[in-house]
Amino acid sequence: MSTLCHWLSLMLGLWSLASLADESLHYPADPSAGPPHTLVINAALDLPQAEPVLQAFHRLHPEVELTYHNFTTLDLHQHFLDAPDAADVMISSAMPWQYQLANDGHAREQLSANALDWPAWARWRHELFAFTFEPIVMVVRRELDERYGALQGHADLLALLERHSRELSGRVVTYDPARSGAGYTYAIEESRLSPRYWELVAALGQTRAKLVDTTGEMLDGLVEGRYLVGYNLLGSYAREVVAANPELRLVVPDDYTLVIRRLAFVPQHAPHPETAGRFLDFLISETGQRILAEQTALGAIHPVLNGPGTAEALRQELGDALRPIDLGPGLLATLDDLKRQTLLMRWKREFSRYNALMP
């Protein structure tokens, strides 16, 4: 089995704050393990992907009472602003928002051996740590391939939408960049990366594409047959759905593939900073990263790991097609209010170019 096949065979969006009661995990402390400790993790990471690491950490530290809450990216960010002392660890794929919090002084410095050795490209100072390597993909129903030919990249998608906008009307789905932090991040990155990006946005509008908040909503519609094409899904969330539904196919674009890194930090006002530091250290340890590689689709980035399920393996497989979003000051520019409004206004204008009303 090729590295890419393994990667795709390991791949499972984000859930709303309203469903938080169903999107939490709790691991009670074992009284026989010693003095109890507490750890609260607030994250934008679905439970199937988070559980293997949480369980492994709790096995190593049974004295810790661990509570995990899953949010959408923007809800997570707002919750932190409203209560900066509520969580011990913050985890999110919304890279600009996480970077902004760290840059504004909300992240504690971590100086463990693992933190000091962590690759410079995967951290900001020693406060904000990338621990995954997740491609952004498309998912199509195989009937689309049979009818129009197999999509392989963005150019294929643009051509398909332009030629068959009527037949595909209402059958395409993607993120709404105005409501989704992930969708906005991908939009601004692609607008810099691809000279034909705005043509693609216009073509999405011409097909009256459905705009949603999460990868999970896209996958639900694809499974049910409401959509034929899903554009810009988190590959790490698509795996099990695609594997369990043979009528679906996962497409890692061959012209360019954005890659996000999920970012973690310990807040300055974390109520249990020492336990939080232990968890973050485990997350970037060889042991924790090996669990990510073998039991999730998140993509381990530890420098000593290079087998299936790792960033290095994906680099070897896709080479120059990979376009990881940089972890650096450029992320702040994406959150400038004027630039944000300018991009969203253009996005809406291009999306509406061929329609009097938004779908």
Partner chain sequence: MTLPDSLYRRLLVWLLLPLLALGGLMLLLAWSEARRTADRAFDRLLEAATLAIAEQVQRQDNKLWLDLPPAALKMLATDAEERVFYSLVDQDGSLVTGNAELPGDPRGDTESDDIHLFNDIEWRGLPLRQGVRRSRLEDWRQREHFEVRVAHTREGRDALTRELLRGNLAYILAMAAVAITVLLLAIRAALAPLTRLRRAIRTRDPRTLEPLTLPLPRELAELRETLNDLLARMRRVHANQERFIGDASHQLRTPLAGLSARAELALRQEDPARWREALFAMQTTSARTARLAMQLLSLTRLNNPEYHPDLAPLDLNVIARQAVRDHWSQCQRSDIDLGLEEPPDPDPLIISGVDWQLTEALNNLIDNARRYGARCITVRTRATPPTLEVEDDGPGIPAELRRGMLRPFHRGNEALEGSGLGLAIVEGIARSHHATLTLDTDQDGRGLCVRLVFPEEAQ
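Just so you know, these numbers come straight off a predicted model, no measurement behind them. Superpose the two forms; the largest set of C-alphas matching within 1.5 Å is the rigid core. Positions refer to the first chain, counted from 1. First, how it differs from the form predicted in complex with its partner chain.
- Core-aligned CA deviation for residue 272 between these two forms: 2 Å or greater.
- With a cut-off of 2 Å and the rigid core superposed, residue 295 has a Cα displacement that falls short of the cut-off between these two forms.
- A displacement of less than 2 angstroms separates the C-alpha positions of residue 328 between these two forms, with the rigid core held in common.
Got the form predicted alone; any chance of the form predicted in complex with its partner chain too?
Coming up is the bare chain, nothing alongside it.
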């Protein structure tokens, strides 16, 4: 168990690009609106993405004194294990960890009308609710397109890397699965999708791809021009940076696209379960989801929404290529200590396959 904990802390610490500092938002209660309520949300979701929903909820329920803490996924998970009765709502993109907490019985059942109507593929029991739809994307600099033709999917990337490994040496960036939980999760999912993934890893090794910890680092390097291709970036964060930098292009792979979904639950020992349930209900209500679709890059799931920024729109665009990470007990296998070691050994072996041959 102790090795597992060690590993957890290491991985979770490097999970997302959420800042390490404790960020908070506070919305005081309006005393004229009625008897005051308190709500504490602990999340791994950046403030700019979270703010529109929080504001809308507070407008609807001004009597609620709302406190929002943004943590890294490690801090969030550790915080929860230390004090399971501190937060009213837990939000995180670390799907396996959220699933593990719910599987162990830490989540409270929600039976509001919206919760009961929520599509089965986006929830687990009525305890764990997925409320976003975030594709894992590639980001390329337009100069790459001009030189080698437009990159559209994994097959293109593999062909590009194999053909021009010397020219692209050091100019490709991706997650280090050994140090980043997100990178590890994507690696294990992709290795399950196709054995050709290992060819891609070998090709990445051949081009001496840079391995980093967060989407943020990748985006910084791409903006600065240090990298030409970024592989496996969190789409919701990349989208805004790409929009602000015309020399970058967002590639949603057309052969397959992993999709992660942020998961929210109300802890069993939440201090204000009623208000928490109301917030969760708002998060998956049509109103809340519309705000996600229109004012954030998180992607809304609600089945009646089909405009831009929704899962439905992405589905129409990509069809069968979408591979949402399954919200089920397979996630527990992802967290298995030995499994991780097995995968990482294989990953390292494949990554250095050609390097070992070279002098």
